[in-house]
Amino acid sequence: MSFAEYGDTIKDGDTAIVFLGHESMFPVKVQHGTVTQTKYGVIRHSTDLIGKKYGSKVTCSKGGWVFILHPTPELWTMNLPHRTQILYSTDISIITMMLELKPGSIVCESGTGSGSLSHAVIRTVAPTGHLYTVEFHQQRAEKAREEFREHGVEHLVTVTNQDVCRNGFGVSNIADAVFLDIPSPWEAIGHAKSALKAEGGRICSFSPCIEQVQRTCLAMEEYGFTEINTLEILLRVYNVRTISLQIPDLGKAAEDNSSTGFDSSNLSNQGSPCSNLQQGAVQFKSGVPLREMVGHTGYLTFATKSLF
């Protein structure tokens, strides 16, 4: 099993996702002789998981069932243990696109944090690219190395425990892209420029406060970066549901319609959205936004290293 390559069969030592529903899932490390408790009963790894295909429907001891899914960066983002605040798929998707990442890209990242973005970057640059990620906190750096090893991607990533603002990324003139998610990104812009390849490259900085963005943009200008722009991603989800509206009383006009041979009862036989007519009301599908939505997460500032 690898987060960068799909494996068909569940093996001992794999990380799998136990899917109980869209709002209920969790990761589990598959180990021979181990059991996992769910609200539907026990899952026995030796008999219920190992050797089965990913995507299998597994019946638990109480008769309920779950699906066992192959891990992906998107599923890991939803289920990972939080050591820090993380980036979610909404921001990650625009970051990978705007940094122009592709298989073979070399990427520098700071800080590693909980590894949400790291897993997505690794999947994008595999099989020939590489991620150099820097984490200031020693315990978080060690935990990240352990997770990358368990997830079968340790050959695609190098984790360094140091202060990127003082010591940089440990590489020079090789990176296609640099990503910064640190409290003072303006202090690391010079090191980011040194890490980027000589013929140019892209940089992205994630900051929750606009004051951080302002100082970062000034530093980017000072170091000769061009095409500096800042954006914010806001996700608004709609629910599709059936609503019922009263048919208005149009008086004489409605009577005129009836005299022309119009029969509203035929609507129910035409497969139209106005089916399921009730007395004096009509039902149809409508998209309604949620009462609450995910608001501000952070500002994304992108820039390009100047060739001159």
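Positions refer to the first chain, counted from 1. Everything numeric here is computed off the predicted structure, so don't read it as measured data. We call the rigid core whatever largest set of C-alpha positions still superposes within 1.5 Å between the two forms. What changes on going to the form predicted in complex with its partner chain:
In this overlay on the rigid core, Gly13 has a C-alpha that sits less than 2 Å away from its partner position between these two forms. After superposition on the rigid core, displacement of the C-alpha of Gly295 between these two forms stays below 2 Å.
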Given for the second form:
Amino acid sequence: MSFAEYGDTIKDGDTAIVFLGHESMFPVKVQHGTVTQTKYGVIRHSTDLIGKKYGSKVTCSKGGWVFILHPTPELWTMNLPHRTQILYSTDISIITMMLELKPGSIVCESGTGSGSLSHAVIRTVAPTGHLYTVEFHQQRAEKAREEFREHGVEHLVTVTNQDVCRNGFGVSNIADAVFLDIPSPWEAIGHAKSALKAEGGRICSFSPCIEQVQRTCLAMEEYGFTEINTLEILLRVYNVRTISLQIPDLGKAAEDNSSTGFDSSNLSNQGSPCSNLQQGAVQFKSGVPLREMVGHTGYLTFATKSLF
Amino acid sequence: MEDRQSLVSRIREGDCAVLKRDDVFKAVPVLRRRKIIFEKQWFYLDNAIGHVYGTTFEVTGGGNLQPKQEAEETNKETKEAGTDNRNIVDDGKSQKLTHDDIKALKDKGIKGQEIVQQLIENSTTFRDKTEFAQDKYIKKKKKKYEALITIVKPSTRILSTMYYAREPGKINHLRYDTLAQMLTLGNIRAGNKMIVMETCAGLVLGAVMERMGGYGSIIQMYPGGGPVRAATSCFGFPKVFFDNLHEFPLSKVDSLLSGTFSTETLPSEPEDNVLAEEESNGLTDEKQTSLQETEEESTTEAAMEINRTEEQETMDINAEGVEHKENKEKENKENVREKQRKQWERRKKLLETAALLREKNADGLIVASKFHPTPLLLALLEFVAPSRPFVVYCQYKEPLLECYTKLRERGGVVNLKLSETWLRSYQVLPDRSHPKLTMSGGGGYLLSGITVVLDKGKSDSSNLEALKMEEPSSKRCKVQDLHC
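How about the form predicted in complex with its partner chain, since we already have the form predicted alone?
Up next: the whole complex, starting with the chain shown before.
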């Protein structure tokens, strides 16, 4: 197992995801002789996990069962231990594309935080790229290093414990892209510029507040960045539900329960929403938005360092 | 740092490049003595060859490109500005230069920057405008009169933005941020074995190829006579990227799954299609623009169909032109033998691809097509290994609702999620930051999930998922998946 490569079977030392049901899952470190408690009972690593195929159904001691999933950066993002606020996959996706990351890219990041974005970046730049990630909090830097080791990606990442605003990224002229998620990104734009390759590259800054964005944009302009563009992306999730709506009784003296015509012609030939007329009700499939959703994560400001 | 990979990359003849003016992009092949029309300007790329990617050029007389010098900043004078617009009346008389005057200036070959300066000097209201309004005015005029074009290297970011802005109908209105989600949710990375089924002109395929960097393998499933890769060729990938790109006809999927697959009846396909797109590197540029101009805002399915066939035609023409011209002049005999050889090769490749699929160990499935997603998913998921992600794009939500339900009934998938993203851009200026006036109303929908081992014995799910998420497997009419 590695976060940068798939494996077929669960091995001792792997980090696997125990999937209990909708949205309910947690990571486990697979170790001979260890047991993990779930609400469906105990999972014995030696007999229940090691040697099994990823994606297998594992029956727990109380008879309930779970699926064991191969870790991916996205599953990790959903399950990792939070040491800070983290970036979620929706933002990570647009960051990865807009920074033009691909295998071989050299990326600088600060701060490392809980390593959510780091894992996704490492996945994308592997096997020939590298991530230089800078974290000013010593324990967090330490913990990140440990996780990268456990996840089999330590050769693709360098964690440095320093303040990027004061000391920069510790590298210069080598990065294709820089990502900033720090309280005062405008103080690090100069360092970002010198970390980027001479021929140019892309930068992204993530900030929750518009005031931060404003100062960052000014700093980017000052340092000669072009194509400065700020955007915001949100995920809208839909629950798939079968809804039944009653047909109102308008008191017509109808001959044949009237609304059949309305039902079949209007709904069932559209393909997906299922419609069944039963006792004056219409059934259909709907994608129902969540009652509450994340309405703001942060503003993403992208820019280009050009050659001139 | 002038060594290794950090060598600055220069524009070379034969490259695929992208022209950029403000937020407008256009992909073009770099060819000598070839007239390019972009944003109402025409020019030749000859002078750009040898310059570094990212260089900004000015279009000068005769359609020549001249690298722009770094002589920036027009705001030299001390600024004089009003406080608000109470005294500004729109009487159409504030600009003293007439259309003809401006045209005369242009014809004299006066540079855009100077024209803007003249416009400012001849505006009676400029001084009364607020500082902010002045900025805006200058920006607007600059955009109109300065003929600046930047030549950049193609990338998923640039090409997906370009296609979404110029030809959304060709990519099923797949917005770039939605594509970004697909690449992440699909865990696309070097070394994967991916199955891609798309009818987005090859844009999604190109994006997947970029993310895999030539490592691993891709099987492109295609409808009709051959895979469409017009957008793929815009990426300008090195040849090796195509070594592990395979294609397999959709029309053979069922027989492959049922075990009756044979190569005897290949899909009727225009000659040398596979070869064609390699040759069509020069892309279908002119075709694309002309199409774009005629294309209505809401591209219909029918129009799409036309686009597609036109693309293929271009490929054929290209293939004929480049490949076959000399061949044709030679003896017919050789031609026939050549044909046989190619057909044999094609059959061999098809068998190899079938074998790849039969291993049923793909690391993921990406679908973005104009077809109904349900039959595609139900069939293609068979080729995917357990514990691997899949992502389906559809321009509409309803087919994905049905697809979701069918997948639940089938089992063998977890973490199913139906979603869309919402994207908003901002104007950021000191004291004047706000969301941009317009935004895209929708970028399409995604259904994503993860495969798990499907035990065929039990057809339903027992304790977990079903309870929480799902309504009882419904007694619904089973006619609906005939919709492709």
